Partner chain sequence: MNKKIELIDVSYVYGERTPFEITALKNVNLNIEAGSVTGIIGHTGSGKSTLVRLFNGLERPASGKVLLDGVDIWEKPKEIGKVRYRVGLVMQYPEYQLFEETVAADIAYGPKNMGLDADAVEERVKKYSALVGLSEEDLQKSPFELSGGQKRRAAIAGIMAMKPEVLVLDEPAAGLDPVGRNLIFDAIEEYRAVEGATVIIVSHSMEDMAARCDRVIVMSDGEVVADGTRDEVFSCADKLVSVGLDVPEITKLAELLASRGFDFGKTVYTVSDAADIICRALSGGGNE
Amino acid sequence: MTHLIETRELCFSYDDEENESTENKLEGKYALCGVNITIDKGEFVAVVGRNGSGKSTFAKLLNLVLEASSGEVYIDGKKVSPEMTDEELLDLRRRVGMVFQNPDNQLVATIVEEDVAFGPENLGIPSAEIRERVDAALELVGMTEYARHEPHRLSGGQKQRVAIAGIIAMMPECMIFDESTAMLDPSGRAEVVDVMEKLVREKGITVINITHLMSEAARADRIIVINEGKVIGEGTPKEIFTNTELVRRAGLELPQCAALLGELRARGVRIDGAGITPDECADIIIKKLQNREEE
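Let me see this chain alone, in the form predicted alone.
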């Protein structure tokens, strides 16, 4: 089976980047080293780790913003290499889109629909098809009514949804969200994660969410944990967040719901099951209360 994305012994050092800021360097080490992962089409994957763990570097290597120091990256079975022609690299970048932390850095036009059309126009897509793509992308992110609005007048969450629509309009197979909710308030974060889920469930687009927020990671199908440039764990949200040693080693916090159940257990309340999402947590607590009444 061919994976959409595969890395083999992937390593990267910012020491190889002459003009790179030292801000993201892991002192005396590779920012990433020996990373072996596979991501399949239609998966919703969260990549988590503490600040400086290497997760954003990983995202930039997948999107070809950075070039690996060693190891290999494959996109749909095709090896990414410096020997690729400009046309081949452009084709790969079309297939893997990236949404960054600050939406203002991705908005280029003065009208929302013109901004969403910018990418497809640069790809040489015919005007009629661009119109269809823009309308479909805005509808998917719930921004149709703002098509003629000025982006700078929108809220942070709305701006990020416009930025996402701009990537969707280029019809990538995979979208990488690099800390894309970090600058948003809770409402804006929820809006963006809802869009991520719609991309996966309704459009079959592969979504990789690079995040330090465990409540977001809990909504993914699979979580990859990176610490000090290495993958130290991967699994479903329940597998990751019930592995207390792994969570401690990675310097992560449990999602609020899992932390609540843990605190109740620490206080002597006997609770069965692992709850990651609010609904799961509520079901477990309700079941416990019902059992107490029957007792």
Second form
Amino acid sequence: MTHLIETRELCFSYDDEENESTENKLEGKYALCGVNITIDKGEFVAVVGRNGSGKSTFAKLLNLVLEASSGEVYIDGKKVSPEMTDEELLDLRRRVGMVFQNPDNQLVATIVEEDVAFGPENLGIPSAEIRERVDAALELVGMTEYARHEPHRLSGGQKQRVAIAGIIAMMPECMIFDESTAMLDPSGRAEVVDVMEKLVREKGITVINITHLMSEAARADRIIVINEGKVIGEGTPKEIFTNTELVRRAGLELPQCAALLGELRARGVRIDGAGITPDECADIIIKKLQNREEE
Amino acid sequence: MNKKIELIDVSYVYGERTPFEITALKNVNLNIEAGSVTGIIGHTGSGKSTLVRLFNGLERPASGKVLLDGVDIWEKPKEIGKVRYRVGLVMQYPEYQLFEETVAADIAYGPKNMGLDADAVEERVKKYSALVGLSEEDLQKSPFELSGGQKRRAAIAGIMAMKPEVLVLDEPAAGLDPVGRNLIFDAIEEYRAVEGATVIIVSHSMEDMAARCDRVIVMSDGEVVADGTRDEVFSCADKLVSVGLDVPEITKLAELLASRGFDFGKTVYTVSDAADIICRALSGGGNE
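Follow the form predicted alone with the form predicted together with its partner chain, if you could.
In what comes next, the whole complex appears, and the chain from above leads the way.
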């Protein structure tokens, strides 16, 4: 069976870059090394790691924003390489869309709906269909009532949702969110993660969320942990969150409730099962306290 | 309360007398206690950033007064520059503002402009770069060779090197991972302890604010909607949620447990606090 995304022994070093921007240069070091990952259609995957772990580099290799130093990337069985024709590259970028960190750097038009139409227009889609796509995309991200607004007057979360709509209008199969909530306030963050979930569950779009927020990673089906350019762990949120040692080694922090269960375990309290949300943890703790009374 | 900064009926309007007029702050009254760590929280566009720009005279209120040690900072508008040395403002993503050839030169920029002599400048560069955890080696590098977290700390050291009595930081830890975040907050705490400074932090992270602040001010739509000790503010979860904010997750868990009969007996913010209380209950200490 073909995976939607597959990487084989993927390596990347910023030193290979012809443009020697010192900003990205990690001297002689690989930003990413020997990464083997498969992601299937319709999966919701979180890629987590500390700043500089290589997680964003990984994302940028998937649609050739960066070119691998060695190793391969396959999208739907087709190899991603700089030898691709312009047409193939355009198709790749349409299929694998990206939303970046700064909401102010991604919007190009002066009216929300024109911004969303920018992608499909460039793909040469007939205008009647563009209209349909724009309306559908804005509805999906809950921004229909802002269609005629000016993007710069929106909140950060709203701007990110417009950026997402712009990609949805190109009908991608996969969307990569590269720290897309880092600059947002708590409600803006929740808005964007809710949209990610909707894309996966309702539209069957594969979502890859690159983040260092474990509370956000908890919403994914699967978490991939990257540290110093290597994959050091992989599993469901519950599997990853009960592995306190792995999380610590990755330089990350568990959401407080999961951390509390870990702390109780470390102090010798036997905790059965795993909990991530306050509700799940409350269940576990109440059960523990009741058992004590019965004993 | 020993008031370091006091705002009396302050209002601020953007684009006054134009069709784009927006009132960013409405009749704000607040006090910042000397030597405290005060957190300011609020949704995007609530007026937090406008507020911090008033503290050091970067913006002038449309009406009302800003007092520093009891003196109106706009009493002599020509001397407003001096206020900016006394109230140091670290803006959002300050690392974008590094511009010198070396990290050392960047940190030296502020104290140099204050007119300090070369020796004094050098001493301050050394002291505050060490305080934020940068090595002597880092000082000779170009700012662009540092990691994101290091750049941020270099920018903060540049403000600290002016030895402000009040250190104001707008989202100092945004976008950093837990390790980078803790390095920043530890440096801020050390600055406060060493210099006896007053610290004001704007942040979206309720967990960080609950762990680091003594007092918390909540802004919404240009108004102060809550102002009190950390316990007072975070015990009003409903109110925080209604203005687009939240309480720390562990505080939420504590409330859930309380509704199901297990009372922590106080507001908890930290994992170790919660673990202590639960362990005590489990080992038979019980809870009433």
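None of the values given here were measured: they were computed from a predicted structure. Positions refer to the first chain, counted from 1. If you superpose the two forms and keep the largest set of C-alpha atoms that fall within 1.5 Å, you have the rigid core.
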Rotation (degrees) of the smaller of two rigid parts between the two forms, from C-alpha fits: 24
statement: Once the two forms are overlaid on the core, the CA atom of I284 shifts between the two forms, in angstrom, by 3.1
field: Core-aligned Cα shift of E263 between the two forms, given in Å
entry: 4.5
